[in-house]
Amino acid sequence: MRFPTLPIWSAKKRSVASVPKDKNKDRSQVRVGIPKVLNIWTTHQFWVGFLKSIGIESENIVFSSDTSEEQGREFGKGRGTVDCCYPVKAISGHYGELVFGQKKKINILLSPMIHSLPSVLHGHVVDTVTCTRVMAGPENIKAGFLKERDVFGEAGITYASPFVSLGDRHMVTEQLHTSLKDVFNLELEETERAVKAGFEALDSFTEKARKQSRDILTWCAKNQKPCILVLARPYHMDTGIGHEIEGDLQAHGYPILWLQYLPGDEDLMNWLFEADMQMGRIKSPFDISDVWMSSYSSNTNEIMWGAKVAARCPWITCVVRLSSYECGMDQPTYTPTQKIVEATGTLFFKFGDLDSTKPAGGIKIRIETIVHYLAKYSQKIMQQKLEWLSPNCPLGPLPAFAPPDAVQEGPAVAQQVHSSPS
């Protein structure tokens, strides 16, 4: 017997009323709090886009804090669900912040279900399609509030989660009327300008996040100097998934790239990729069959392809890796991604099975490794590199290697990409 598990996640969520129908349809004054979780971090701004675009205030545009231990023993005590995956169980204190820790209270909480992401890989991979875990995580907290009594309904709040497939734009606005026409009291045609307005907005956002990675870049390039590069999934941008590991790293004056903002740009690809295209072995630089057949999720896609940019490209000469506990979409990643990256020497160290405890010791010890071996070999790492690609770099021309030296921070562009919703 089928289960129709999609039919169910996408029909109308039980929840409070929704927003009063009026002629004018003003939305001025609603509030719509948004969890600051999983995916969100590299699609809020489609929903603060297509929030604004129906008459969402930015100001009554809510999203919860960084993860803590706080948040969750303040706000999710008590509303906690079975899930090994930290990530996701942390969703519970985010829900209780909005709707317990807000001085002036939200009307609408907004928790999308995210089935496919956009990609700089679309049309080179199988599809791009989220974990299972993380897209069902907002059905499976909500559990939490709806098990003894309805909050949301005690708190005058409409709870909505709408399924949606970010990363297939041409079902999105179906989707979001599907789900919130009765939450916002939405037409189609109103939905359908809110739905490219979102995109326009998180496509600028998007185009400017790789440029100053490029940027970044262009920078180490013109004063050989390397940097460092996170794979990792957008949650461990959170301060309390993550554990601001990067942010250490770049207290050292390296600068950091994020493995969702690197450039995509056809010179810099085709430059880093030549050799492979030449001999066959992949049809584009965003080709990744060569080491990963099963390409469905767009995270673990992304990863793998991080792994092969940073071991092409010069002036990346450590990758640092960063892995939730029981992980088990990282899990058959580890070992290609690390043979990946060091098979052209660059420097590879993962921070497995990170969860709700920051061992700062443990952090702080590792962060003296990485930071010794940068920069006792990134000089040998950069000439070896260069020396297996074209002599026309995209990024402009390249300055005689001099001695290695201290590494030195820096200007403004060489620092930390990082996209909070805050």
Given for the second form:
Amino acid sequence: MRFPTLPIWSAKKRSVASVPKDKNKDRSQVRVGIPKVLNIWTTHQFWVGFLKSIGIESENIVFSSDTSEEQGREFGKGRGTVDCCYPVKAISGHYGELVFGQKKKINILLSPMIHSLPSVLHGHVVDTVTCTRVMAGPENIKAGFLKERDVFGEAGITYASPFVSLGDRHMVTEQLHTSLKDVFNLELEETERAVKAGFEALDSFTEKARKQSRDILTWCAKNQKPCILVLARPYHMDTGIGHEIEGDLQAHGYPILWLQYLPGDEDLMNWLFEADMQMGRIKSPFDISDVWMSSYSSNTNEIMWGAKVAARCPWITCVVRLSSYECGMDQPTYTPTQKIVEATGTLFFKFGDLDSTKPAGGIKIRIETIVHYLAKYSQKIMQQKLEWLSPNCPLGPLPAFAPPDAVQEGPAVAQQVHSSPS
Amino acid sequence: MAQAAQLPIITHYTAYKPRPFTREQRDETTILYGGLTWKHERMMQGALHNLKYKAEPLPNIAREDLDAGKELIDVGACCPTIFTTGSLVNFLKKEVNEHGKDKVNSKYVFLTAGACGPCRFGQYHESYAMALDGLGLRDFRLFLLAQDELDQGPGNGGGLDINMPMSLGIIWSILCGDLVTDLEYMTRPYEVNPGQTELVLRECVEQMYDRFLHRPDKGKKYGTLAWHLMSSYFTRALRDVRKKWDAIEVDHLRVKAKVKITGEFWLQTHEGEGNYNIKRWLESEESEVIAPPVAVWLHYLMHPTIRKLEHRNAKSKHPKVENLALHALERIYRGTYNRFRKALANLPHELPDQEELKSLAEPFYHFELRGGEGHMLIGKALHSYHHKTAHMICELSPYSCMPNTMSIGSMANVVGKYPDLLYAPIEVKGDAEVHALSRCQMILTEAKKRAQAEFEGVMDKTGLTEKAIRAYEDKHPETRKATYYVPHRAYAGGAANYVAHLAYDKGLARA
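Show the other one: the form predicted in complex with its partner chain, since we just had the form predicted alone.
Then the entire complex follows, led off by the chain already shown.
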């Protein structure tokens, strides 16, 4: 044992990057922090599966909290480098929280630059790449922590930002091995196994979530009840970015579906798009070339597809569109999505220019408006949309509609509407 | 499924798909295009006229185009989208007023570049389509020219045959346009007779138009490719340009801050109100502008390392052969550009090495991050810094530009590491000129000081005086010509390099 001189005693603990390779790769004590931002919202299970496979303990995989103004103030202040959309700007707070805000320090900050995404539309669109800002966000945020001094190094944290094409699975092993081999002391075979485990975890989670969405639709069909589709990007699930708008609507008794987890089951999709395919307008239910030619961006493609599904699915009587301030990817889709959704009388409400501050008053008033319209028109919308479809609904036999008055004044809806202050 | 035939069809918004443009309509139809400088567009017009197309560039962008664009497309668009859409809108409105909608629909088609990737640049045509809807001109035809395919064939009716002669004509006109533009910007700030550069430039561009117009027909495929690569047809034309340029008298001793323009593709290329005429404004503020060549962008698009990602899903049977071919193509491309430079006495700047740009940017911005200029903005800034080719970088970024904002953010890290790098990121909205120019002015003031200090330093070091230099120039009048080649030494400024050149290469320091 070395004599504990002052320099030895006060020296920083080694970060993982400096762990000697011959330490038999025990990673059970390694703590990895992941900023819960952007497309992590739909790919988190991949990262959990990947890290667990290489021996990181579950309790040592740390996600940052949901975005909040407090988080930004406390941990991200002074780290911003440019004015851009809030979902990207807010990442500074997440980085800061992982670096400065952990009782038990992390060793590695893992912030992937996700180039492409797995998508239900894969193979039916030109590409499934991510937004340019989302992809490059980590480089931009990193600058705020390195511009004056190396904040990560000072905190004994290894910063790792692998460039990864999750939508192109055959590339992932090589990409992650190249970028993470020195960070985790990874072998190629080990990386391959971890990538496989990551995708298994992601696929399993996504399948389960889609199944739950189908169950919601089945319940709606069985009871002839409406539901709401949220047409947004993955990070709008973050309560600090989407401002829990869908939660407020759910509190009024309306089930919520998220675009990212719409059921893509063949029977259901073929039923919804049967007429379009018969007519030759599209080649498959996932073909969006009739409405969007530049189908490069994964989330944009899905938004366009979701609008088409919403226009056809009888029980989706209302679409809530969320969009962040300065979103350049959403900008060209505003009019097309609204026109698609409203073509069948489906209600369309857009919450645009969302930023850091929750406009609580405005949201409340608009929620009341939405609930009012849902209560008043849902039955008519459902009946009308069913007329466009064949009677062979894959969600089961459809009961007859209740008399209009009974639906309009359904207990859950009526109660919420009446209890709202006018 | 038999029942489906009886199902009613849901009619909703559909993407714009142009009516066919047939071969028979070609003689009566004018192809509209735009987005580059008037020089590039005029030479491109020559290439298109040569192929018997009627072709006309849209009028240069004006401030009114911003308002017209804003009226018709969704809120929140970036200013290049708004300006270019507005430009088309204003042109069509004027034509409709004069000739009516039916005539406009049959008389014109619009050809624009389609970009791969997720940036809004790849979605410009969606905005155009929305504007056409707003104008009630859904029947107007708009076509996309893919940037990475030389031979796309006669698509959608055969009226527009994007074949090898057309693609090569367009690319060659871009290269020549770049080189002439480079000459223009390196000459005008030093011209002795104000306006002379402009006059000679116009003459040269017309001469190049004529060359493109009379380009010989060498077939549709490899014959024309071989001719473009081997023939001295264009180098002879460029040598004629150089001869005309000889006539411009310049004063190399004027001390100017050298400003390298980088930024979003459209904004950095544009010359006019779309970017507050910033290049001319910089010249009026005692600067020399290094204009960004379009050729760098094309080089980036074809560079094998950069393109690796584009081939991730390719099902080619011979990927290695294709990769080798791409390497060869990249070399040929650079070789062609250098051949053209040589015809202009090597005066225009060389294309930067893409590998070097990549490695310079690597610690700050991953080269595979797609969208806009990618890592090149950081790479170019550092390239210029390390090679001392400019005193400052002026990066033109559209308000809310997605890729640009990311590299500007990453530049904070670069500037932290290289605090003496003068960097002016200018956000362009189209209607906030004073604010933008004022921001640029702040950095420019420092750049001018550096240029002056650099000049005074080299004068002191060499012991030369202005009087001695003028006396030398009187004896050697070739040094007063715009085509006189001043080699780059250790200075960013032209005047400092000129003094060092006279001192050490011409022996004035000893004299």
